[in-house]
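Just the one chain here, the form predicted alone, laid out as structure tokens.
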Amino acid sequence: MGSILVIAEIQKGKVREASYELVSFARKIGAATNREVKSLVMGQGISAAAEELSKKGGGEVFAADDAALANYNLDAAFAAVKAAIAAASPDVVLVSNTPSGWDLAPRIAASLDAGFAPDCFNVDVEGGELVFLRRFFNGKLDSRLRPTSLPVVATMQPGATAAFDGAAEGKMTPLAVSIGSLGTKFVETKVASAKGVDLTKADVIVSGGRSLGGPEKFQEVIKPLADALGGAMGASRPVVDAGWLPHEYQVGSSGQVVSPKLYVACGISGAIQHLVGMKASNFIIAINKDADAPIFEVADLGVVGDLFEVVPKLTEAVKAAKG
């Protein structure tokens, strides 16, 4: 039996929340299959972050500290991963489903001739075998991926499970990495200037999905409710991809991550990417005619019905209550 290797990511000098979510998945697998949990932290000046991860469930944490790893570079990161795999002998490798994870995970899988389970939101153990779950058809269906052999590399959706926050003592082991020459180099990071709608500061957000049918419906149905509640209007990714609203209205992992006091989701099915962006809201109301829509899994109040009937009546009720 091999081990489980968590590929952690560093952000602003600390291990990302998404990496502690990977630890939760790794410990779930480890408890069910008697595998050890091990982790890799790579970067420059990351010993403190690696030490912290070792005390918070990461097991034996391999710390690859090198100037070439200060900023993400595929060749350098892959060299660190190869060294960690040689040290840990894993047969399960977990990577966050993030931009760097999208880049790195397939290369790891190819190098190991391993099975590859991308974009997963959960993992189960059935009869000692791993089963990875991922959504498709815009979250309407779940698929179950059962590796036919090991090793396996899986990318897990950030926000799909709670981050491990327990105290499970491990150890930190420095990891020597031979990086060699790199085919690419890091140039700079550019942060887009803030503009348009800042949904992160809104106390109330009313969001609409693709089922509204067109951009005019946002002005006719969604905006009146948002205005009545004194809030802001938001949207799901398909709406933005269709060009109905600018990107600054998008709520989700590739848009804005919000936590208002009230979030009203109208005609949004609830793909995991959207749930990641709004599930920390204090109170969630979901309106959808599909009773099996994933959005109801996180909603505090769910209304199964036609949004074109429900939302205008809700707007009228709010206006009447406010006088």
Contents of the next structure:
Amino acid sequence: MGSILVIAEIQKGKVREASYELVSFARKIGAATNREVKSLVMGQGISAAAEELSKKGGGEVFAADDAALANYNLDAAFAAVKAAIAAASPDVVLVSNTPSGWDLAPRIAASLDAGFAPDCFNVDVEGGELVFLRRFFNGKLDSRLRPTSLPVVATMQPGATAAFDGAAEGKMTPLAVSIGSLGTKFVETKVASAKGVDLTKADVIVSGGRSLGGPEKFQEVIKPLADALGGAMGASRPVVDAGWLPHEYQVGSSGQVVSPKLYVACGISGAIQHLVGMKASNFIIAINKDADAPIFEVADLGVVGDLFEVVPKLTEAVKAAKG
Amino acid sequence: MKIMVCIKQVPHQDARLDVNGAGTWIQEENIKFEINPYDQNALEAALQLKDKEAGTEVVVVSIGPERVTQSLRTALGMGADRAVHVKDGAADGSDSLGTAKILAAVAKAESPDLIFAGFMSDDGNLAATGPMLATLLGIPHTTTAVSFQKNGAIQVERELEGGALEVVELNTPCLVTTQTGMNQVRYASLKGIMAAKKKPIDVKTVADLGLAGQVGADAAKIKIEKLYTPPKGQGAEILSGSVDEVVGKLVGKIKELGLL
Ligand SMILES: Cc1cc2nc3c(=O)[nH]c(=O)nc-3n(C[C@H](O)[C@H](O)[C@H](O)COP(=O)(O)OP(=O)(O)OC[C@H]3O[C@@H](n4cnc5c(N)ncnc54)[C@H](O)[C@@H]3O)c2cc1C
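Moving from the form predicted alone to the form predicted in complex with the partner chain:
Full assembly next; the chain just shown is listed first.
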């Protein structure tokens, strides 16, 4: 029986939380199918992090320590993964659905001629067989994916399960990696440019989505409500992609993560990348014409209706209530 | 320089999504389709290079039924030079890897210097085809490009979490997957649409590509066993009544929250 291989990620010198979540999933599969959990940690000067993972559920932890792995690089990381696969003979490879996971995981699957189950929120074992659960159509439909053969490679959504935080003694094994010539080169990482608007400080955020249809609608429909509530405007990604509002207004995984006292989502479907940016808000009101929109799953109060009708009336009512 | 752009036709963003009878995909009859938004940015990136570098050829490739012809014509109307359409029921039900194998066979025949693909498709959201294609071709790749530069070397800014960016340099040939918002996608001009009518669409079958039996549903390493509407959790309390009543309730709640 092959193992379950966790591809861990290093962040600020430590194994990141999402990797311990992979450990939870790996141990769940391991317990149900009698497979051993093994892990890979790669980077430079990572032996302490690898040692820690080996004591916290990562099982046998292969530590690939190399200057070429100091920053994420596709070729170097893939070389380390290949060495770990040779050492661990996995039936299941688990990767986090993070920027390096997007880059690396499909390469692993294709190189193994394996099935690929990306961006899963859960994995079940039914009669010894794996079933991966993920959403299609930006969160509008759920699915069960069943591999027809092993190995299988899956990426799991960060936050989909609790990080493993028990103690389980494993061991650390240094892993020699021959990195060879690189087709890609890491140049630098950049942080987003300084922001004019800091949404994280707003008590109230009124956000609009793609359905607004144009920049003028933000001024005519969204801004008046935000102003009446003494709050700020926010937006989903397509709004920013289309250039209707600058990036600093974007809420979500590639924008800002906010938790105001009140978040009003107008015509926003509720894709996971938007939800991670606002679901911690104290109170959420969603206005959407589609009763099945995923945004209603995280909202406290919902209105199924046309935002162009509801929002202006709400603005007037708020103004009236203020006197 | 030759650039290959992989495009997928997907249900329009506003299309109604109903699960089909078999419960394995959506009901595709009578809905509108469009070029996957992420692929539109891929095509635009290729066309911008073509605008800059004389002698650049842009070849668009798509897999799918007859309806895909319309998307290929749109791409040609926007400025692509040629299209390859893999139109064969034997490709139906391919998993990401099967799709990548088909595209790899096309790429081997075309030997492009550069391949663009959307980061993910708006239907499956799998984000797998591009990197898998690069792997099968043995070329480097990068994902989620939000900018692309070619001054000798290829330099890409890729998107990380929380608005951070990573700058990556790639050797050619290589494959780059594009994120939405990377560029503003052009429309096909009337002149472009007229010119597109004369541009070639090369139709191929799976067997033409030497892949009979290697792709499609039977060869898939992973299958969609079931597609379904997500179970309703706790969810929001949905307000009922006329718009005025609903608005009244919202204002009541906002007051209760101490925000008025
Ligand atoms: C790597 C990555 C990062 C991403 N980062 C982010 C991010 O940071 N933030 C983000 O928001 N997205 C992000 N996305 C995009 C995300 O997946 C969705 O595509 C996006 O959030 C959808 O925006 P939307 O809800 O405005 O549009 P849609 O999903 O198109 O939804 C529009 C909604 O409007 C409703 N509607 C239409 N007309 C009306 C009307 N008149 N009245 C009321 N309702 C109406 C519809 O029912 C629908 O629910 C990211 C995607 C990827 C792949």
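C-alpha atoms forming the largest set that superposes within 1.5 Å between two forms make up the rigid core. Positions refer to the first chain, counted from 1. Since the model is a prediction, treat every value here as computed from it, not as a measurement.
Annotation for G128: C-alpha shift under 2 angstroms between these two forms, rigid core superposed. Annotation: Cα of A114 displaced by less than 2 Å between these two forms, core superposition. If you fit the rigid core between these two forms, you'll see the Cα of Q219 move by 2 angstroms or more.
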